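Next up is one chain by itself, shown in structure tokens, the form predicted alone.
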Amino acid sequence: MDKYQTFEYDVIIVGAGGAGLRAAIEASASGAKTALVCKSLLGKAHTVMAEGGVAAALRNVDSRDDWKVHFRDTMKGGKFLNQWRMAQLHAQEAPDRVRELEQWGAVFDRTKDGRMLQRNFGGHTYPRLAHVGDRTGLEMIRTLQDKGVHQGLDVHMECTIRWLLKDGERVAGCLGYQRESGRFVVFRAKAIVLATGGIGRCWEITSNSWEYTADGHAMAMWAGADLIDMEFVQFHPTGMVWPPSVRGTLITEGVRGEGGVLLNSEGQRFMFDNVPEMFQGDYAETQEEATEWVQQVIAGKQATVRRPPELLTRDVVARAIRKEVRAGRGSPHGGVFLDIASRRTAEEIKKKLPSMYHQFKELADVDITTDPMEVGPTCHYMMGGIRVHPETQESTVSGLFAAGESAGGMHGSNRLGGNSLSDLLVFGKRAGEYAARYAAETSSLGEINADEVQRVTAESLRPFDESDGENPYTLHEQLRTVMQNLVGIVRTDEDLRSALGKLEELREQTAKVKVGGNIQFNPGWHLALDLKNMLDISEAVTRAALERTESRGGHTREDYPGSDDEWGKVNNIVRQTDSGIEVFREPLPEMPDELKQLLKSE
């Protein structure tokens, strides 16, 4: 072990982005030895591509709002497929966190008298978004970093940490490499923290950067720890179609919260059709009605109507803009129109939003106060991940806790827009307080297993010593295009067993990965490492999705396209056994009545 630079700690936090963070600044507040392990660079993490807001029942544009609300809206939107308990805890501990966010310095838009200004949202009753302009997630991150920083963290950058290494049951550290050297490294500690974020490059369309590659996901299954909802990926409806250079770039739904509207190639506002049974009554039925929602919005008054149909949630919207696609209604370039120009003003457009503005000029040469943009649908969250408790959020897998999107069960099959800041604000404090409670409970690190370590380093080696194997580029590229191809927004039982035999090949000729040139920032290495991580995570999505015949949130089934009530009782659980990626079903927790209650009233 004495050739392995090795760290030792009480809590390691892998992951810098929101929830990361956030973990990290609790941990280090209650006491414990902490450090911050990051793929990229400080602050080159996901939450700033969530431009929207962060959802919190602050009451300061609609009085009418509370937490009730916020979780009843949340467990509508999950298809009440949530853990009833960490939506509840999200809803009554947002407010509180978003207010300490502010004491910490974040700027937030603000009302006329001065408090946070909340925008609309799809599926949230009332204005709820608390915002800065749309660059809501760049400030967050700001404020987040410049708290942590003066608290005195330790971070670890462009470190990506590979396997979680356990002493009997419970964890003892964690392997890495230092990207620039490709030198490993090992770090010590009794409780370790997985804020990695999502999935998304699996798929070829994304909203998602290089990072993520579903790193935490993959460790902890490896570790013995349960995976939950897998197969419930969110695609979010608006995503940038044209040029093929910027294909799935985010375009937030704070432009439809503004007013925007959804049209086909022959001016149609087609979401109107599109509003599911458990909606109705909720949206607006006539462009009228429409119209004056916005004309209420804009005035800045409580809005008195029901909310536009484009504000449904992010998997109705995605499915209806499919629809008029595959009906050839779609965009020039394989999309929809969303226009915001004419309804606010240019000046209202590049105040309200700014980021939006700039990015359509620079990238696609269009100035959005004049001309609409095409959109499209583009694989963006995932609402499955690590399985958690809700109050500590500790895996089945003692010393692991995960917060943000690296955790599963929080948004059910559907997260709506906004609910991602905030939850990994409470749940990321969560993590990093229980964390840190565990490694004062635990009286010493565990013991590291040397030959462990020797086994996992010589693996992630092994692409350096294949004389005619098979380019990480090429294998990616096709792990992307199955996914994309065959367990996207529509799935069926033929895709998915075809997905699954392609997904096999493409680990077999894993195996064979080769790279060149030298250990010392090599990209094409990374990757290679990379793709074992997104092929099981891959396949885990896979299996949940054929396992769940029935259609719910984030996951369709164009061969059982209705929602099963039996279906709605029960957990997809994806676990690693000697026998591979096995998925089992386990019913949900049992909600009190008190909250039973609160779905039943409007």
Given for the second form:
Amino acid sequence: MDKYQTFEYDVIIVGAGGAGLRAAIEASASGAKTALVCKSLLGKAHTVMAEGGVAAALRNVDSRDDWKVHFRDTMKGGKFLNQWRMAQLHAQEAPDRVRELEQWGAVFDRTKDGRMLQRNFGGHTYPRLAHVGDRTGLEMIRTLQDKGVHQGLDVHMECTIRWLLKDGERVAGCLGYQRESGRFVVFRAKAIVLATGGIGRCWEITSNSWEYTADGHAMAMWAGADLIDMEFVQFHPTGMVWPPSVRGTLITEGVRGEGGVLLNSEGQRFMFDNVPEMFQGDYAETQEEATEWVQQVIAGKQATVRRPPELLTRDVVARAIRKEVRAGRGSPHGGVFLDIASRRTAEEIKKKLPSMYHQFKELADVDITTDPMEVGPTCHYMMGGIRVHPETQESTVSGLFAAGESAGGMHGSNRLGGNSLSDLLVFGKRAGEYAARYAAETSSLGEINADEVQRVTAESLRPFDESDGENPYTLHEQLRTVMQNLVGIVRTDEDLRSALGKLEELREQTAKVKVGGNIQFNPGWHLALDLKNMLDISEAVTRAALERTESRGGHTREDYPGSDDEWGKVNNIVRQTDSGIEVFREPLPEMPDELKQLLKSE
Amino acid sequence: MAEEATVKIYRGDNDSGELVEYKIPLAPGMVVLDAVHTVQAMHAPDLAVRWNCKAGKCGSCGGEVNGKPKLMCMDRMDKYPAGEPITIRPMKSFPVLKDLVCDVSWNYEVNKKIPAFKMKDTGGEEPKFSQEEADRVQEFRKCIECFLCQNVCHVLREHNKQEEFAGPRFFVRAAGLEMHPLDDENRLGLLKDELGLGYCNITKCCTEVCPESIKITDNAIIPLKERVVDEFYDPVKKLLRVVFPKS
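Structure of the form predicted together with the partner chain, given the form predicted alone:
Entire complex below, previous chain first.
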């Protein structure tokens, strides 16, 4: 009897969030025999937690918007490190991808004349985010899920993929285990799309769920694929800080988009004093102007004054909050205050931000219609990821594609809110389309190396045989502490080097990690296996961060506080070589002149 | 010393199992899911539980806490009497795979029976509808698929009508499609014949447990029942069908 089950497909999609679902829909619509493999139940992936909206220049609310402005905002938000072609395709195609969702049954909030409503968000010049209250992700995932299910694609739920199998230079399949039975399974496929999301479980304070253990990033790197921009991790400025149970849980940027203001313990709106040079002149300079803007927006008018500085990009706001707390002007539990109660009526708050209201009421005993929230930065999103071709989403390994958060390049050094939901639609579709095309052009499945399968399954089972190793939960806590303290929002050479040493110690302990019980639905065992991904990708982040001796977007170096023009011309590429995880510099692709002009025009 | 709590958690599968008692330190604001995670980290790394968002948005962590169906991530420990053990069991109406994890695959099979959204022909025009029309279906589309309503519905829980009855979750789903201003499909025959809408005798148990406060019975099930009656039992329509059988 085979020790593992084998399935054969044209295209395997790993991950069933927005990017994976969108890729699967496209691949199966193209005629490829497609399966979706996901770690949780269908419909529970991280996309379900996305709150604020999906960014697309639909021009329903402000006719001054178009793809060019969206492109410029995105590049500016990423501090110009973005792969320009991805940012361009994204801005151009997002409106069609969002309208398509409506054709598939999504019900977005409406304008007065019955069209999709769009809201303001950080870094976006005009109201651009189509949304459903503060549960946009749920609407999107359910719409995609139903579209996919009724299109007839296979779904393998609660199955974790651990390893990519290659035949020579091309991908030939992947190996994983069924979470419930613990049995191993091999998927043979002509093309594989990784849509595995992010890496946030490497940090202590995070908005990310248990699933975000860097699986796709790690598997791609082990398979020889390049990773890009790995030093850029987004700390969302507004996570909950109290009580401990919910520390890190996300508070949507929509609160600020709806007029919410940030205050320190002295009651001061500190964001006015934190406008970086590149954004000087773009934001309101007085409270009156900011209030005027909110009133115009609420009234459904095109704003004629500048937006409040609370709507600066996330990297800027997160750093400003950290600064206030460090200067002793924080809230009682180490954050700052986010106040919407004094800006909007209770009824409006409950209508526009229902789950925020519910979340604070139930979990923090705070009524946000009367009292301010306490907020602080939380690890939220990985800008870096698998390096892909901007049009096809193929990685540097033949037949291996990536989309969504697991792919890199689109957001440069900092992502704008709302651009991830549009990213996963635009590039999910492209990945599915080109993976199906690749499969169609490939005559046969690649060969699976049985010895490799045997080796990886044996390694995976080893924690059951260890007798005096460490508990996986303890090791995970230690990893998260290292990354939080030494590779967090603000970094130094000394801290990063210290982190590398500690990661090495943890790697030695992880080699002997011990688990009890049996292979059936055993979370301790699952975590023990995930530790390897997280350790390797934590090292990739740390090495890239050590290399980049400047501050830019999500990467802030206390020892190199300014941006450096030379560093503005290169991306860091991370690759696993015979000597370990290494960082290489790669010049940014040359941007066409007409796009350069766009970036200059204001 | 931190305060301590005692939790009794079901350990086992569908055939056999028992409540196992664990002691854990309490922290401010702790929810039942935190308690389960603490037990995993301190005492039982192989304790099986599903969870994702930990903020009431994904519907993964449904269970029965002191006999009441709950999302464990939204259920505060300090709402239970201090010093008394808290009992945590898996949802009763589904087969237990292991510990707190149930086999909910039946729900996914039911969903496949409900025809997907079918876009009306708008003649190439941009689809338009009002926020009021959106509000009506957005209530149903809030559903996070925790399946707690399926768990408490007596048609499923006591009478095991899984073959003939779709359950409240899928009446909500069907309502979200049937009342969608742009949908052009008719699911009323299906609701009547295959999804067993008639079995529901509106006891509202589902509405009571819904963590999203969807008025399942009043806003989804009763209006669907009315539509079915109008479609199939309206005497005028019935007569018309006899006279014009193809209409």
